[in-house]
Amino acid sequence: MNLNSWGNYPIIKNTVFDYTDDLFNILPLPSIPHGNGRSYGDSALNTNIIHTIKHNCFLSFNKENGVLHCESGVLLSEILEIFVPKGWFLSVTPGTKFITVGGAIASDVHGKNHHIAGSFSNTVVSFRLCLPNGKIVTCSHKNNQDFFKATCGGMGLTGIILDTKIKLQPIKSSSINQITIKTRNLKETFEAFEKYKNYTYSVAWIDCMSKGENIGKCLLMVGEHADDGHLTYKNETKFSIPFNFPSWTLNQFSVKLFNMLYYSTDITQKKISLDSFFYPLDAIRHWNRIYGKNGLTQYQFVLPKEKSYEGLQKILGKIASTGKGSFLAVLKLFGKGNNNYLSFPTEGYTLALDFKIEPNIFNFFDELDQIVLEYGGRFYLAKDCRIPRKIFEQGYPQIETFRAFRKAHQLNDTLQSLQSKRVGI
């Protein structure tokens, strides 16, 4: 078995270890813990790989207090569909709920609502983490401190997440009360965060490919849990994607009439399922191969709120200007960030760009990179593939105590990916 990423890039050969294998005679050797696949790069890839998939019981749930005691293999869905029913959501969620819950520590994932309710990390009552030694550390916010800062958004490189556990947030309904906000430019765009900013959760899809006075359009989806008390929950999957499509397929053309599409959409205020608010790329199974055998990659960024206007208008002018528009251009705003060492988020707004693999997109992206810098951004490692170490650590304050922590505790030589010898961590 060979194991890729979302992107489906890079493509690497690799020896596959299971979970339940011998894991102290695996350790030993360079590996990367590995969980459903959804990273969309290479973080999660090396010549040895630790396959947490079938790690995945749940252990006891406290009821009175919403905390989940589970195993790193569980993954989101497999949460949602035993709880939802139950009256209970997970607290901060992804754009997908296809992965691991140990992957969501690892890459300190961030959802529609983090600048009410911060990052995955914040959900987290503990976990036990198994060092390459042998040694198994619980951490929490409190216990082992330095170990739960390092791990968490520490991308695999910290140890083996054993189990965890979480707390979970009760609901009414397996409904969200959503609105739909149209807006005609960038300005009207962060008006429209900034009025509706006491919603739990936000989220905009940026039309990328506009240019003048129309730069940044944008739908913006506001939402609130309903209290209805329907809790039927059912995962919901429309069709899947069967095979590769032709690399030509996405192309300016194709985008340009998918946004103007988009864009029409009636200005609504609905009740929708859970799955459609926070999952919707979730109803298409192996939609990733919408963007062809070579691949695709995720370019998200963030940039400090009151930069965030300026350098947003520079980006989205230089990606509309040379027609390598993003089929999907996802905006969010973020509150205060947290402690831990390489966690991706910080107050601002963040946008995440998906683009194929074609000849020169990452020369275009290394253009992005300089505005991105030049606005004091950070890129985000769970959705990179490429970013130079030079580029990547200008954005983390704390990359160098995170480097020390590894070679404190001799991480250096058995816990590696592809990404981590990149960028230097």
Ligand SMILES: Cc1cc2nc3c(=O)[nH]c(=O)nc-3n(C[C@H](O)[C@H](O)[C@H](O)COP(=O)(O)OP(=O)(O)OC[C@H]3O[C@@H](n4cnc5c(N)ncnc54)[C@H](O)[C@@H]3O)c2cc1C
Second form
Amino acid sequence: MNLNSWGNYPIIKNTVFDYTDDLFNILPLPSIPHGNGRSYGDSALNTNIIHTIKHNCFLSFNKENGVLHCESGVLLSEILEIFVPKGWFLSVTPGTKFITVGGAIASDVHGKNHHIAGSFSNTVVSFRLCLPNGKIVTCSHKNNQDFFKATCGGMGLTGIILDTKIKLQPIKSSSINQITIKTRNLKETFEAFEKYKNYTYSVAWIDCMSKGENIGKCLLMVGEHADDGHLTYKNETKFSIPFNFPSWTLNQFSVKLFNMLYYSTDITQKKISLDSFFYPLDAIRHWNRIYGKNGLTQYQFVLPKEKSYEGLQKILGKIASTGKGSFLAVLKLFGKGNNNYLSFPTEGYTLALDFKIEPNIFNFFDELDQIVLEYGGRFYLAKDCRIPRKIFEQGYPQIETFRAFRKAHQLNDTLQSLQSKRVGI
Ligand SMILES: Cc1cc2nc3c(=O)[nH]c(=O)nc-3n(C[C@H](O)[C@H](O)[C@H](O)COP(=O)(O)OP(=O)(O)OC[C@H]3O[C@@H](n4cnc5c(N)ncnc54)[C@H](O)[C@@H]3O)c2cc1C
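Please could you give me the other form, the form predicted in complex with the ligand, since above is the form predicted on its own?
The next block holds the full complex; its first chain is the one shown before.
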């Protein structure tokens, strides 16, 4: 078996070890934990991989306070199947449910409610971490805080998360009341985010092909949990992409899709399922194949709030002028960041764009990097496959604390990914 990431780039030949209790006695080092491979780039890749996916038992649930105890290989989709019908939902969830709980902690993932609820580590009560020397450390916001702050967002570089207690939120419905707002440019998009900022969930799809006065035109979707008492949940996979598409189909496909949605939508209010609201792309299995056999990457950054408008105007203008952007440009509002050493979110706007891997694309990213840095931004490791060390470290003021932590616990030679070697963490 060879494990890849979601972007199918880079591809590296690897030996896969299933996690077992005595694994570190036999494991060739260095190695890196790997959940469900939904990170886009090389954060879960190396020649030796510790696969956690079979480590997926539910251990207990406290229905008084919503605390779920489970092993780290449990998928968010598995939690939803069991707990939505019982009236519980994830407190923070990313745009796919096919990730492990361990991967959610290691990337300290964010969802459409970051401005209200923060990132995944906010919902973590505690976890047990196995170090390469076999020692097990129990970490929480109060105990072994340095391990907690290094591991949440630490991209698997501090040990293997074995199991965790996370807090679910109670819900009274398996539907979301969604309002969709259409804007004509970035100014209107920012005004709409501001106007609807008290909604728990918000996300905008930006049309990257729009130019001139229409730069930043979007569909903003905001939502709240409904309270109709209906709690049913079923997996909504609609179809599967059977093979890699020829890459020329991509832009035609994506632009048509966005325009179809944009022009058929007025301000609308409707009740939709949790899956349609949170995980629309999960309905299409293997959608990454639309990007062709060379794979894809995602370029995701966050800009400080006060500089976001100007910075995004410039970046979107540059992307539109090249015609390379896909329809999948997703804009979200982040609330305040946390204290973890490498967690990505900081207060401001984050834009995530998918690009197919093609000649010169990395040169283009180098140019975009300069704009992101000029406006004080930073990049998300979970999406990255190419960021140069010098660019990466400028965005993370606590990087030296993380490096010192790894050194102090002799983790540098034992846990490594292709990414950690490249960015020097
Ligand atoms: C369609 C799509 C939408 C997405 N939307 C969002 C989003 O909205 N917000 C967001 O934040 N992210 C998003 N992501 C990224 C995704 O949530 C993260 O990359 C997540 O970490 C993937 O989890 P995984 O289980 O697949 O882990 P992997 O991709 O296998 O690994 C990711 C990282 O976690 C580490 N890791 C995994 N398991 C463990 C463990 N048990 N112990 C220690 N380290 C471990 C790995 O070493 C690696 O560094 C999206 C990805 C996709 C494909």
